[in-house]
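Just the one chain here, laid out as structure tokens, in the form predicted on its own.
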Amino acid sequence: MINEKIKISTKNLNVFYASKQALFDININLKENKVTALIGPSGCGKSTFIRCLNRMNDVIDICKVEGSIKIDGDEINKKNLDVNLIREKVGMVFQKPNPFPKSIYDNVAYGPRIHGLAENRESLDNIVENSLKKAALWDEVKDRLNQPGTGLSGGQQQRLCIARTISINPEVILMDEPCSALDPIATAKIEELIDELKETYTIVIVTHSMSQAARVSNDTGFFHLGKILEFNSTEKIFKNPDNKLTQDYITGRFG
């Protein structure tokens, strides 16, 4: 049998901007060690739904989250749960590179450092060099670990963004459209990319292209108007789709 464990699943869960809601009653299970597009036009609520998944919605002042969201069965909405345990576990690649004003080696190092998850030079020196794998980088800057994050090209600034990600050995990854700001060549690495670290993490990827939503997830949910209208395997939802809206927005006839 296949692994289909339930990594993340949410409840009943509402989204509210002061008196504007953004999502309402999300109903949705994300699977284990799978990739999971989430589609739909712009403004339907895909980036609130994914900053859910690490309480990044508690930084808005006028954001209210209603409604259950578990992970590995234990639920992270409850009010005195201290979120940066939420935030090691569930790391987040957003949609334009940011790596920060250091060196490649510092960014890399600056989750395990803050976190303390390094005994000594070395143990940083092997997380470093690990992260940098995984996100497939290593080889092209393990001799300028000393030179600016912001030197590096796009494509580039976005794998060390992934490897600062997993450098603190998160088991989800949230990606809110890693791929918009970057040319085809870079995308088709962080797409190659993706399906490597679907082995070891869970990964939820909003993204606006249907050719990438078909190339690199398992599952694909459609949003629309803050509502989850059709959620299944990427296959079915691309062949043969439920909903005539999914169906027309895949097909580009709006959206």
Given for the second form:
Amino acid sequence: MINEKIKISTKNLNVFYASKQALFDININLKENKVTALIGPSGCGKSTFIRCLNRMNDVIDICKVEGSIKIDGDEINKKNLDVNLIREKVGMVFQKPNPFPKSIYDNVAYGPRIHGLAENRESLDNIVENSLKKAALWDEVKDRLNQPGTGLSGGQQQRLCIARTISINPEVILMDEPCSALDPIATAKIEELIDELKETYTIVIVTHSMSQAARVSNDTGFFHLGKILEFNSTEKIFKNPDNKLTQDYITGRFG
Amino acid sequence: MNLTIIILILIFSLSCFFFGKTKVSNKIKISRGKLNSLPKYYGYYLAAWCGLPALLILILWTFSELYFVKFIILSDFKADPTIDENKLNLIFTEIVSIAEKKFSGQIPQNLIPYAERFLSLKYIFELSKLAVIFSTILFSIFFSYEQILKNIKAKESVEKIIKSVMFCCAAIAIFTTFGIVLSLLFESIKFFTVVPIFDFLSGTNWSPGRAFIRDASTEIADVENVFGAVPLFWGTFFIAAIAMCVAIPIGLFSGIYMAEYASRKVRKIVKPLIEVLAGIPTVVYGFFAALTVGPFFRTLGEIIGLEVSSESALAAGIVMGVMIIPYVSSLTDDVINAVPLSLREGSFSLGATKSETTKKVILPAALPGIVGAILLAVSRAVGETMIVVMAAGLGASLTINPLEASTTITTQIVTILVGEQSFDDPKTQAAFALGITLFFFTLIINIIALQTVKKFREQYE
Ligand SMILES: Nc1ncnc2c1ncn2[C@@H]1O[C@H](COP(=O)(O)OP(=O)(O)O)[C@@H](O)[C@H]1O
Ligand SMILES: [Mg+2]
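Could I have the structure of this protein in the form predicted in complex with its partner chain, to go alongside the form predicted on its own above?
Next comes the full complex, this chain leading.
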């Protein structure tokens, strides 16, 4: 327990959309090879926070991120930094499955092709197969790799997106409500998958479901109005939170 | 005369409106206790009944009047077998101009009684028109007033009237289109009885001027061999292709630039500026092509020792391409913007750069839409006339040399119809045949284009 390595740490992280502040002084440490769940009512800044971790907020013109974000001790929130390198290291799965309008194979091969991870067709085939296997999708799609990824069911699409993310061997996987568009069975599959993935990856998951957070995560952070009110081990948060608001939110008294 | 009648009808309608809004609705309120519609609807109802039937009759009467007068006047001449349809029309025109004292030259004595007859007929028709219209007004006011007293729902009736007026407008638009197509079709059929359709579509010699000089020349130009439209189809295709060579790359890249790279500020300035190109009248492009671009290519050709005619397919095509750029760029921009942000984010999150994302995700996703945009631009290029008339020349030749003069379907239609012509001559009718061919070309291109764009839109809804 004492030797847990910190993978990502933020210090005095403030985020603004134009003049509106969305995050206030976020200071948290995310542990390597653990699952950290972020919970809190909508609009409290959970998405904004995890999009800071792979510099995805750069895509939004009006968004300004101030403060320090370190991954493995290296500052990533600075100018003149190749954001693509960070995104290679920190993958992301979105709320709504967003497979490219390409074949299942090409969806997974997209990242490796861009980064030149495979020397030949054979090794690309291997990467695709392994990624799909890790995403627990291989058996369902191995006979139809050439069919469009958009033709899969919602749950399959989301697992395809996970396969796509792990195809480039990231170290961290960010998931922004990955199950909110899925039915309970598909959700259960993804949760199972998260459990396996945490052996290899550091996972940060935003979720609306208390039970999901309780099931899959080691640590939990509770966001409220752009501030992090409580950050602790999941066990502690769900059994005996320090903060009254956390208690209320977890028991469903507001949210 | 008609204008006065229209104004009178409008005045009546307006008074009916106020009469209905105040007097009639008050009367109903008193007799029934309450109104079933707002007072103004009684006004609208009365006004519509007062004005619409009268206007309708006015229009129908005016159109049929001329026809009847002509029929009556000309009945005397019809007995004479030497006078054909064209001659009849001519006689009637003369009679009218004598009657209106506009005839220039020696007035043919035999026509004077007819002119007098024309005037008296006209007088009778106008008088009866007045009588009919005003009795219609009276009758329909009376009728609608009765209806109101029977407690019909004025509001609903007005709604119905508005609906039918709008329907009529839509119908007019559709019937006009049908009318145009039908008249094209009829004239073309006449043409195709003289020139076989197969010769027209596959013949390679287009020189309709020679259909005329049959008598003057010793060699007899036969009608069948001068109406081969293939050179025109080729010229149309060729110039459109040159135009697309300019418009596709430039339009596509500026569209991509605006959608993916330009900051919001730049886009706000650049997009309208490019769209200005679409607002320049084509005749301006035409003389730009003819007076600037054409001579420029000729000089350029002289320098490197090439013979370039000052009218060339190249000049026309390039300028046409410039004209089409905004169509391609604007539509490309729209289509790319319609590709959901989530796909971009998906690609960025894998560490792809902007150009990788554009090339590998956005463009393939937007492709159907872009193809649609390009096809719409093609149909625009195929139908363009002015630039070609001014810059590409008139000679129909089957050439793949872009430096020679070339011609298109639209240009030939213009050439044929400018100047002296009569309607029963195959040369004139050839214009209709060309017109309908062109219409089918662009119709098919448009249908395919709209269909692909529609599919694209459905994909992301
Ligand atoms: N693109 C944006 N532009 C402006 N404001 C935004 C944008 N995205 C989020 N916000 C604002 O930031 C706050 C946090 O949003 P978000 O991080 O999406 O919350 P959550 O994911 O917890 O529901 C909200 O008040 C939201 O209105
Ligand atoms: Mg969110």
